[in-house]
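So this first bit is one chain, no partners, the form predicted on its own, shown in structure tokens.
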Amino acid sequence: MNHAPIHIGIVGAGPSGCYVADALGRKLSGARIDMFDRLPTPFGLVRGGVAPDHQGTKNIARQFERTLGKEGVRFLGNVAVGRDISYEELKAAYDVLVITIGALDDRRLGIPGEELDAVYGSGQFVAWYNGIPADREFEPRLDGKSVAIIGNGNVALDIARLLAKTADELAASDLCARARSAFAAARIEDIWLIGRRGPADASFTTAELGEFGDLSRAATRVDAAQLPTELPAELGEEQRKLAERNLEVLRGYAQRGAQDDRPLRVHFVFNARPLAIHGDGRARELLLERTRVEHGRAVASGERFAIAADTVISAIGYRSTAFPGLPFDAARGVVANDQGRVEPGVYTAGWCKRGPQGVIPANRADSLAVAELILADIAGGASGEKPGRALVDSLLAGRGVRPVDFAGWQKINAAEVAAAQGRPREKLVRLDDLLAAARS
């Protein structure tokens, strides 16, 4: 008995989504899978989101290209659930319905003086100097000495390094042409990258931090005295070998000193959360309060200080932007779910359903996971009983909406790469411009 092929919907096309797609095609024979995605451009967080002086990184694109390509699969860029589709009408069209839709929203300071002007987060900053398209122009003020950066884990690491880069040594990124502008226009002299810990918390990795010591024009500054010469005796073994790589590298650092005099300085601080930003209607100062860590809490001590601060940029988390209809869990800023099942026929994974922790390698075995899921849940002969695809284009077509597919894809892809002009490729930021682009 031939049964019908099992329908199955993917909202997010970037890593988490590409990983559960490729999995469940190669073990569902005949499945129809198709990924959408709000922006015109597959691939999420490898577009967007990974550092673009880490050209390695992006590679895995590759796979997922191939992933995109194969019989069965469908891209549909430029479809926003909730705009131009609903849940409801996903869920009546796919016989299994996953979410991976990442965690874009930055997660807020709380402080007083968040809203002056030069604070952004770094979601929004990044989505800039990655070229993403955003509803409205978005142009941060670099136009300062100073520069604080909020956090301690690998975004914060990667905004210091690309502001503190010389335009030769981000001459092979894929950095968009308006922020390159940006920075070469920028007289940054002090960039302060600060944590509310210390260095055995920082979740950034020892490769990333190692980077900073192949600057040419920027000298990293440590404070030999904020370094511990022991490890808490609770950490994980894995937790503590990361924070020993990391603390021999500070020590180096540290052990420079003073007299390393180029012209931009790194300032690494730990064991400081900010109270407030204060300004002329702009950023000007951060003020900040020594904390000591206590059974795994930032502690305050009472001990404040300030620190010139022309930009603030806080990289202290993100969460997850709900649909109307999709279970949700507010306090959290992910999508409500029972180890990746959502309801019936629906289910999560990535960062949308654990929290924005752990590079594309965690995402993948999340991934891998919830596909395994699905798989023993459909198990025993189970056959497609809705409409799938039909359903679906019949409402895009219905309300005029004409998504952009691989083949368009392919074309913003072959548009970039020949305008690179020896650069990986010339990012279009323009939605306007990547729509043509795809349709041309």
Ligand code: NAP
Second form
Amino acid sequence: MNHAPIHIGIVGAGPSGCYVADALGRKLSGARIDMFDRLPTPFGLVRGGVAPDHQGTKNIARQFERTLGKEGVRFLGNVAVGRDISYEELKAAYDVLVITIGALDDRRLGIPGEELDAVYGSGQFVAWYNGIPADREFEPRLDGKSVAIIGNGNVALDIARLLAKTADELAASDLCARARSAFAAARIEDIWLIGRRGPADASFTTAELGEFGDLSRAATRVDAAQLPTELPAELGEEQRKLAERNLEVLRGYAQRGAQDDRPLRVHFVFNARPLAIHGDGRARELLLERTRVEHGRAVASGERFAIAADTVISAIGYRSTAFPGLPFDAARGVVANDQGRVEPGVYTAGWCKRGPQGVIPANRADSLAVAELILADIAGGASGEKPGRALVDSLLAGRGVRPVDFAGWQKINAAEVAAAQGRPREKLVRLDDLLAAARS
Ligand code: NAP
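Please move on to the form predicted in complex with the ligand, as the form predicted on its own is already shown.
Below, the chain from earlier opens the complete complex, with every other chain and molecule after it.
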């Protein structure tokens, strides 16, 4: 019997999309898989989120590169759903459509002063230093002595570490040129890392926390009185182990104390919830309220204090961005789904399915589970009934949209690596330059 190939569309060529493509491609011989991305470059957060000084983590891109290069798989970069093609059109084209668009919009603090100049969300700040084109013109103000970073997760640590490192310490990173100049010109003396709960509740991973002990110009400041001697009984097994390891590192930082007189200080402040940002048109001060943790929740104490903050960066998580027609849970900021099923023939995986939690291996596990679900749903029906690429290609061509294909991405990559001058790459950050490199 002659089966027509099954047509699979994946929106978002980040880690989750690549893992789904790989898993489905292995199981469905002859499948045609199209991977869309609104950027001309693939790999999502591996390129645009993972810290530029964590090159080891970025090595996973080599595996994703192999996935994109497989027979039957196409990359369609610089194609935005909702602008160049609609969700309805994709549903009409593909037997299986998988949404893996991640979570890119910053959650809001919801406090007075958030709209002041020099107040930024981590999503915008991280995209900027990683050279994502839409944030290219963004010029964060790093012109004061004090920066407050709100949140006790790894994103907050990434930002604090990059701001605290010297140009020499960033020499082997792929921090984009604009951010390199901005960091070099900054004269920051104090970086405040603000956690609304206690040190045992922080979601820092220990290796990332430990990196602050090795920075050449930055001292760590931790108030030993903030470190608990006993952990709350209700902590789960995993959080308990993490908390114990993190507390050991923090105790080491507390012991170094004030005798460490390096010119930049990274202060870890726990049990402080942000109340307001004050300033004269721009941020100057962050008003905080002491908290205590009861049953895992931050409870306000009424005791207020303020720290100088010429720049405030919130690193408190993200929301996904829906395109028209996509079933969306606006309260949680995720694609509306039941274990990955969105509607007949449509699935979702990764941060846009579960929320912005978990490192790349966690997303791999999630993508594999969704791929299994898809395979179970189409069991016996693995032949295609929809037009797939033929429809998509004619729609895009009719609108004058020229996607960047895999060969185009390889040209961008080659151009960036050729300009590296001892770095891993010199990122092209203007959309025009990326497209010109892809079409060269
Ligand atoms: P995260 O780990 O969830 O941390 C978010 C932080 O924001 C938490 O400390 C949270 O406090 C705090 N927060 C939330 N709302 C707040 C509010 N209104 N006011 C004050 N604080 C608030 O998220 P993330 O740092 O964005 O990281 C996302 C995921 O990427 C994580 O899984 C992370 O491990 C991963 N990641 C990994 C690396 C790495 O491995 N090097 C690097 C970057 C990111 P509560 O806990 O009290 O809610």
